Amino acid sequence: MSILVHDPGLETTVQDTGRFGHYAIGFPPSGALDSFAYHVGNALVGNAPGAAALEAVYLGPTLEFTADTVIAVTGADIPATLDGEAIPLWESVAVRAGQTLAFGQLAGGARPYVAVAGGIDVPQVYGSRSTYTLVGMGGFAGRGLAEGDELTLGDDAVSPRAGRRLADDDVPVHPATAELRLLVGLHSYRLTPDSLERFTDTAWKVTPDANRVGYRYRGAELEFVPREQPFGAGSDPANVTDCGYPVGSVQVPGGVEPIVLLQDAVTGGGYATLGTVVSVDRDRLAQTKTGDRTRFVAVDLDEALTIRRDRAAQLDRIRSALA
């Protein structure tokens, strides 16, 4: 049972939860950039949390499938079509051998998700079958997909069948401009308070440079508190000594267009961090494309804390219900 890539759209890429534990040797934990619409794909087809899916990005993949099985898209607003007939979103779908799966244009969001019951059966790497591409490691090839590659599916699904659907106030919308809840913290007091005030009160522009490294925004200028250059940091004032990035960290090289990291960014550096984007609107953040604007929300830890503890529990509910 595989599918067959006759058009890769874009960049389609084979990701799961992502590679955890080995941050501290350099190695970022890659995985789906929208948690919840991989997670609920998954749930749709019968698949355990951890299987392999495929993330797209503006532009879907056309497919073939070589065998009856169940298929979920999720994530953005984009029509998805069987041999020419228009399927639903966030719905599992039956598919019959020799179907194809073809997309049209992107009309909300960024990143649709196709998961398929069994998953995509890639090798792991380091516990995880998610493609590193800047490296070249895991996923399909430890590239993006391409045109005439055969993805293996695997067998493990759970009761697959058409016909779960996530509930209408389960869906995801994707504004115009998405709001981003911020834990302000790390290098902060670099910034003047102005400027401080200022990130937040800005309505910042996704810039073309927004992928699975980081998004850059433009909007504004900040001002950095004046210091003494400190042992081991560069000369810029937006430099530190070397340190951790926390996936989501915001930095602000120069002052001006603030970049989040993500999932594949570097690990570490030295340039200062402002803050970082709590890990539930990070799935908001990647259905934000080039031109969408973004408003930073300053949140604490408890409040932090609170959002991701009722993400899982909303994703604890969906799993039960599509059960």
Second form
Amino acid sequence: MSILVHDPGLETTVQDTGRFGHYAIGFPPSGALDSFAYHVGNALVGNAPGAAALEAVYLGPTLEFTADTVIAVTGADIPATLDGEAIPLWESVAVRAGQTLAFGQLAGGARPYVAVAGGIDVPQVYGSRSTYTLVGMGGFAGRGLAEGDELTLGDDAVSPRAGRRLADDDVPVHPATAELRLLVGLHSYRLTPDSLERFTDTAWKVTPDANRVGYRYRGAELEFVPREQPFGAGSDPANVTDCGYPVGSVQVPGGVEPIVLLQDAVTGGGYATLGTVVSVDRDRLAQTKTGDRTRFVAVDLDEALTIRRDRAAQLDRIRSALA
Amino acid sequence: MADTSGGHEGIRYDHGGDEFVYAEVSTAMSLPAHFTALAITRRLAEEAIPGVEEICPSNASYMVRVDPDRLHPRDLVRELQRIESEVGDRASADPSFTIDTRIVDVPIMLNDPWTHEVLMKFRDRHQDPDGTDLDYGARINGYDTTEAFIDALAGSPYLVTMMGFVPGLPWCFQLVPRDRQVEVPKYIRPRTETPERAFGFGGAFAVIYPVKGAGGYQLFGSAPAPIFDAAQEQPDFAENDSVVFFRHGDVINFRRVDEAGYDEVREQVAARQWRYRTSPVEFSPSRFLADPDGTNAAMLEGLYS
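The structure above corresponds to the form predicted on its own; please provide the structure of the form predicted together with its partner chain.
Full complex below, order starting with the chain above.
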């Protein structure tokens, strides 16, 4: 039982929940950028929660299935077809041997996910099947899929069944301007109060430099508070003594280009960090694309934890409803 | 007593979103600040508090990834403050606080042709477009000649005070008193290219880049031996069952080699016979701070005898 890759799309990778426990030696977590779409996909096809799925960006892959199975397409708003016939998104669909899944033009969001009953069976590397392309480890041969690849399916299916459907109210919408909630802090004292205000007042535009490592934005200029740089940091006002970077943290090298670090980002460095996007909203970020607008909305820790609990409760409810 | 400047008055704790807690011992790099971070993270690891998912000691700070569903991030901060009050600055003063580590011989070729070629391509991003990174580093650190600067860089061992950026990259802080520590700025704009195994310097830290990629540190040289091995083909990596060679707390002695010495190591690497020379060390921060040069000499004797 396998999947034949006829066309990989732009960059399609194998992802699961991520690689943990090795941050201290420099392994970022990797894993699905839109965790909600990934988890719902697995629930729809009746997989165990950590089964590996495919994550694409902007363009969907063209995939042929060599045996009967069940799939679900979630995430971005993108037309999907099986042998040319439209199939619904956010719903499990029966696939017969020899059928081909293909995609049309992206209508909203950025990243479609394909969950398959049983999950994608690639070797676990440091505890995860996620692809980390920067050093060529994990996933399928440490890289994005290529034409001619053959993916084996795993045995993570618990109760594969077609016809499961996510309730309409739970389907995420992709607004024209995404709102990302963040905790201001870490080295936010390095920015002038005016600049911090400007940061949350600006509708930032996603630049072409937007991928699994991080998203860069343009839209305003921010200024740093002048100081005599502490020993070890380096002389640029944006520099601090090199330290660990939280996933989701925001830096502003040069004061003109905020960068949100994502699941494949570097784990540390010497840029002042002004805050961190809450973990749930990395899903929203993953569904934005070059040219889109993004606003950052400040929340406190209590709000961030409430957002996290609400999302966990929602996923629990969805999993029960789809079981 | 060396390196007492850059001290600190209490640790600053903050939340990196819902999943990370950041603890800044000091805004400036110093060995006492680092040893405090090390002592606290070591104790934190020993206590194995449920909900603590990743412990990342860094140069003058540390970071913890927490599972907020199991441990409230504010409760984690309270635990860290408790440990701070119990451990505090003890690491720098208490002779019984020691680190079981190793000293590693790392061949390095300074002013090598490979990083020279790359750094010349990116002069438009550099503070000194007409010179080289080494000449610039020598000048702003007050050395009369580049050769004297190279002697200082390779003259005393370094402590790995942080791992990361990408898997296996060691941040190395030279084990010398503050007045002998080198400091250089990072590139004005980062390069899009850095050769694999490049030896760089930024702020007060030397690094070796494990893999080819972007980078903003000054390029001073090149290491012939791998520090990252995804396939674990080299014996050191296979035996340790790790894709990275260095560990936090390693002491590194950068040993100068010329091009012939560089090629010799490359041949051993090609034959998959390269082995790092190492020697076990019980590193005592208090002893080191009291006698840096004597401690370094003893460690080097253990490595090369």
